[in-house]
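Next up: just one chain, as structure tokens, the form predicted on its own.
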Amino acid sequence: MSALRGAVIGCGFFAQNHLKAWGDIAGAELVAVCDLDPAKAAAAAALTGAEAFTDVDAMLAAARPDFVDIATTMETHEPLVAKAAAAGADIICQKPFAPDIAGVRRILQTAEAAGIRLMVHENFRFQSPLIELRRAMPAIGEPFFAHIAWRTGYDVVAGQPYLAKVERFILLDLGIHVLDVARFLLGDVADLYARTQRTMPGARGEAQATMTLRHRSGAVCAVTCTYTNRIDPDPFPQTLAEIEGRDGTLRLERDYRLELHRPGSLEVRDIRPGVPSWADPQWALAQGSVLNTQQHFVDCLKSGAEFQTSGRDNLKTFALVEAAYASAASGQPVVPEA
């Protein structure tokens, strides 16, 4: 099959990580780039050969690309979606979806009526250590319990100063991924108790979530987040996590050593991921999550099959972050509502 064509709207912050993945994934290839910005949008065709616009109606027009690839801001999303849609082109989106739950219904509601595919860009579930330790669950028997966590001190406000003057601010910007993580790891979730924190100087939302959630397995999981952890060395940008099962433990501890435990025995492994050529060492992490993310939704898109973080998949994440916000407020357990 001939090459799927692309294009990248917005090419700020974290999308340099989408722009330049696009260039190592088989069965596509990016022939336009758009932003507001006519420097970020010249700077994003020289590094990938693309056409670069200012304008989205103006760029569906001329390159009308196969797929478009979103990487705005949130309260973008619902309008270029619609454009995109119109023009007849798949879409994956950034995460998160929109500012609130009823936004992702109605996107979802404009995709569905346009016929096209839509995936949510939510690419931890995509970094290869989470897929390896998924991979070794089955030798710990029935899962009950997890602790999945992610603290940093890492200034994500430095690169997008946007996020300290948002009211809703890790449990949407981060805790979205690390609660796609435990769905992802032990399933759906019944309910969810969570307590936020605001815990940042000069940040208008909670910089620290701690949640617990009952997942319709019965199993039971620990979520805890935070940008103002005091920890050297810093484990950032990894997510560390523990799931004790009926027949043993797996332990994913930091620099990438998994840990599986059972009666009499200790076995480890290194699975650190690997990294693209192109990579920051201190985001390959997550820039080799991002190539994974954008290499699945091209081969879906080819093959037919189902998207993991399909728009309407990606709902229910989105419902727990709506619920963690309503059970922080009420003080009680709260079931999502997707």
The other form holds:
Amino acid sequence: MSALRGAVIGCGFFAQNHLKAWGDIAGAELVAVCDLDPAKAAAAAALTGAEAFTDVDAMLAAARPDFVDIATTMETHEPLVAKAAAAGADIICQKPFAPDIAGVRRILQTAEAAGIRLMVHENFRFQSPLIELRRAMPAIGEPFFAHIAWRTGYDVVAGQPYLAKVERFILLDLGIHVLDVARFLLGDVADLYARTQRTMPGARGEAQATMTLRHRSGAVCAVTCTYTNRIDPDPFPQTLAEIEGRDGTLRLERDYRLELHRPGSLEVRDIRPGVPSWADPQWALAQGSVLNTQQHFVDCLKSGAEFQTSGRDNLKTFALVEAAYASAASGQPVVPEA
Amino acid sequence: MLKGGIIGCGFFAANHLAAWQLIDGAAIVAVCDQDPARARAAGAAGDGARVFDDAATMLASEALDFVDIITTAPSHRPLVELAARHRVPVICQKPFAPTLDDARAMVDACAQAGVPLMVHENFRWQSPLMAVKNIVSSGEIGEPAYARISFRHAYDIYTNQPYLKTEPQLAIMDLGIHLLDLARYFLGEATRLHCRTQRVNPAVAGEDCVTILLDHAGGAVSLVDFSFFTKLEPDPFPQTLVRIEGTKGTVELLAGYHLRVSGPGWSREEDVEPAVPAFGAKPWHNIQESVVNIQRHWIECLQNDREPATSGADNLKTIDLVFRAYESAATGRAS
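Can you now output the form predicted together with the partner chain? The one shown was the form predicted on its own.
Complete assembly follows, chain above in first position.
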């Protein structure tokens, strides 16, 4: 089978990782890059060798890609999905899918009506340390408790200044990843209780969220995230996790130290992610996961297998974000909608 | 010399008795247990204290300056009221009461009798936790915004205290009460609470894994989580692990009594492992040291006419959180 022909829409800050990763993906090649800003489009074309466009309609008509990779901000996802679906292209779309769950549902309907395939670029569960953690779980027996923490003081607003202005801040930007990891590790969620705090001076939305989830399995999971933890060394961008089962405990500690505790034994493994050839070591974790995410997309397109983070699956993750905002507002636990 | 009487000579009383021997200004002159053999054994350990099998008889026949009640919760109210009638100051073990009504009645009885009442809520007298509190109070980490207070282990607590196996209210009443008290101690009064309980160990009747979120009056949020079925090597029992994040820095009490304080570009570490009391042994030294500390605090308060830090009135707020936690777990609602 020949390589699938892809186009990247949106060539901003995080899209640089997508652009570089496409060069390493087996079975796909980039034929077009598109950004409203001609300079960004030209730079992306120079990086990838694909053709530059500043207009999506013109790009879809001229390049006729097999798939598009939408790496724009969430407000633009709905119209861009509609255009790509109308052109018959399969889609991988950055998270968060849409500003609210109604938008997510409309996007899914558009894709399903057009008969194209849609995956969300939900990349945390494609981080190799979290994949390793998931793989190690059979050793601890039935899990009953987990604690998943993403706590940093890294200045996220410096790279993405719009984040200071959004009403929905860390839950939608980062919490969505950690909640997806909770589903990845422990399955679907029966109900969720959340507290949010506006801890970042100058930011409009919540910069800290603390949640407990009851999973359908009966397991309980505490999910915590913050952008305002003053600590040294700062573990950014690592997700730390504890999972306790009837037979043992797994701990993903700082610096990718995976501990397996069982009565009478402690096994420790270094599960540091590999660094892609083009990656900056500080960003290797995220960049490696982008590579894994995009490879999964292409592999599933070719094999016909279901995406792990299909649009339909991601609706369940998004429902947790909505439940968290609703719970924080009402002060009561909320049953997620989806 | 303040003369004390002990009521209840079971498993944990051995720590109280040994600690009293280390404290200047107090002597145990009488011990009491419904089981005469246990009372005699305690009397022998307590340097020839007089031995009773009935608390009313002991209080009627001895001129005591205080009693130290080390029995289970349902017996506390009649014993505290008995002491109050004799106008004798009271230390009462935790859990203070099986109901909030009982707790209030005991506080009122002692207030009306004009005698001090202290709950033996000893976790905040553990020196590693006092070190954490000192850092928070000093302002070094700024205004606290988040805390995790955690106590997870699989140590066999059931052999020494077999009644725990059949308690329908297990982990919150036995241990969570301490951690909820610590949450108040570190972050101030709780304004909202949500609690999830699980029974993981099939051999016990009550909850043995609990996950609580609290809002505090100052705006901070805390996660209080504990489990009696968590397999860890080495098992950190009986250590409470703490992380408190403030606007300037973070304090962490890590396993092995390792205290870490840090903020952007700075950090320092300290070994805060408590000394092992002469009567003590690892891993219990942490608890044993706190028993000495709280009993010394009691004597200083009696001598100087001060209110104990964990007075009955203060402890009403902790025990209220315990009952609200059970209620939240049962209803699925926050309160």
